[in-house]
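Given as structure tokens, the chain that follows is alone and in the form predicted on its own.
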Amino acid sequence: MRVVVTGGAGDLGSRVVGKIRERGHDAVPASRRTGVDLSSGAGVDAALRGADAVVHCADDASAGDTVTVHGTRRLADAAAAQGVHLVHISIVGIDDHPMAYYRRKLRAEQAIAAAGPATVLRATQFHSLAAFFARTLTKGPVTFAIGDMAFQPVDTDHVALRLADLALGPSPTAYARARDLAGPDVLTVGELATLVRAHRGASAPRVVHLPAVGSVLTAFARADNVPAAGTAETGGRTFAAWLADQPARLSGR
């Protein structure tokens, strides 16, 4: 089979593409630097000329609408023209989340379920994005807790594995929602940022709770990312065992 991954050079985007070439296919990175502009749809059809399927990892929550809900719409349509199964990577909670990148998410979605058949599968944070909310409310000895805030963390291998099987397995017929992807433990931000801390070799933090201002903190305060008991499948490295193969010092997202 013949696999186009956008954002094939990106963390998640690499690994799709390690995982399908790994099973003996072709994984083909679409990116900018090898022609395919989602911003303005430049070199996206000839991209999918003779692919199976796109895997769509490429993203840049920084320019508002432009990647995440029109590149989005863009590729949707240019797949569903060529009859090529798009496998989607997308939020665990999005649906009634006020956070402006989850709005995008969830247009990104409709723009996906209008365009034809294709495959949606909704993970949790990433590990990385898990210990980087600890470190940000992490202040010296002290931890900010919000509310009953908590991630369901998951390993972006393991991610990366679910979308190569979508993108090597059947098309659907319509479009699909995926089973949700979720790591097997949930942690409060307290229990995160003790583990962040022991890694470098510091003690456990004081978490001091404080309460939700807006309604994005409120929507995290009630923990409306992680997903609700037996809905997801769950798999991947914990966080600890991610943890135990990162530098000292974390850094990034």
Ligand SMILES: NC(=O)c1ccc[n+]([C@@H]2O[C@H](COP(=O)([O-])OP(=O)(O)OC[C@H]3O[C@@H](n4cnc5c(N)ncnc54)[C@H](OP(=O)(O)O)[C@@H]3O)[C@@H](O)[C@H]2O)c1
Contents of the next structure:
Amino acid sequence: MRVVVTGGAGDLGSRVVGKIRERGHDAVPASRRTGVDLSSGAGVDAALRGADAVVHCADDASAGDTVTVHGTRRLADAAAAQGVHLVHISIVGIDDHPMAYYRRKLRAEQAIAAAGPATVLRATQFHSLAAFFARTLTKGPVTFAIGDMAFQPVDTDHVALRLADLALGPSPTAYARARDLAGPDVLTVGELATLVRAHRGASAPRVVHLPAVGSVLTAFARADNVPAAGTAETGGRTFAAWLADQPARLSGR
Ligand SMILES: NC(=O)c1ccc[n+]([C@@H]2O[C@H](COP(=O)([O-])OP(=O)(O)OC[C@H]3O[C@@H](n4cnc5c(N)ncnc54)[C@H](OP(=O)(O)O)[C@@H]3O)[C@@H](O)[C@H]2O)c1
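Form predicted on its own done; form predicted together with the ligand now:
Next comes the full complex, this chain leading.
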């Protein structure tokens, strides 16, 4: 099969490309560096020509609606017009979440549903992002835990495997949501910060609990980002196992 991967040089997309190639199929990365720009539509039709599926991993969270919503709509319309199976990555818990980026991811899903048959997979935060949150909420030896803020982070490699499975599987005849995907463990911010600090040889932090201020922190404090029990498929490496493979000094997201 021939599978186009938007954002094929990014964190998730590069892993999807690898998983598809490992199985002996043709994976074609598509993003600005290959002449495909979702913000203008340049190169999109040409990139999809002759493809069986497209896995949509490109995004630019800093560009407002431009790529996340309008770029996704352009891609979904082009895929529907050419009969290419679109497989899209979204985020668990975005239905009522007030965070602007999550609102845009929901509108992207709606644009895909309006375009035609497609598959949307929602995943929880990746381990790297959960580690970033834990670091951001830790100042010196103190971690600030807001309400019941917690994560059920998932290994990016596991998400990539699932996306490759969906792209190489049968094409749907209608818009469909795959079962949500999460990692094996639910971890509080204090637990995440303890693991992250131990990873670089530091002692467990003192956890200070703060009330949530504003709608976004309130949603995280309610753990809206954690799937309700039994609603998600779980798998992939635990956060601790993922962390063990990272350099002592974590950086980025
Ligand atoms: N991080 C998480 O915890 C998490 C959880 C669930 C779902 N997700 C979803 O996973 C997806 C991928 O995330 P990621 O962290 O892998 O992203 P990433 O590493 O930032 O990669 C995104 C890619 O998008 C491409 N891109 C940006 N603007 C573009 C444009 N205008 N046209 C075409 N391509 C463009 C970039 O390549 P060029 O520079 O070559 O254009 C880049 O390589 C996102 O949709 C995100 O919402 C993430």
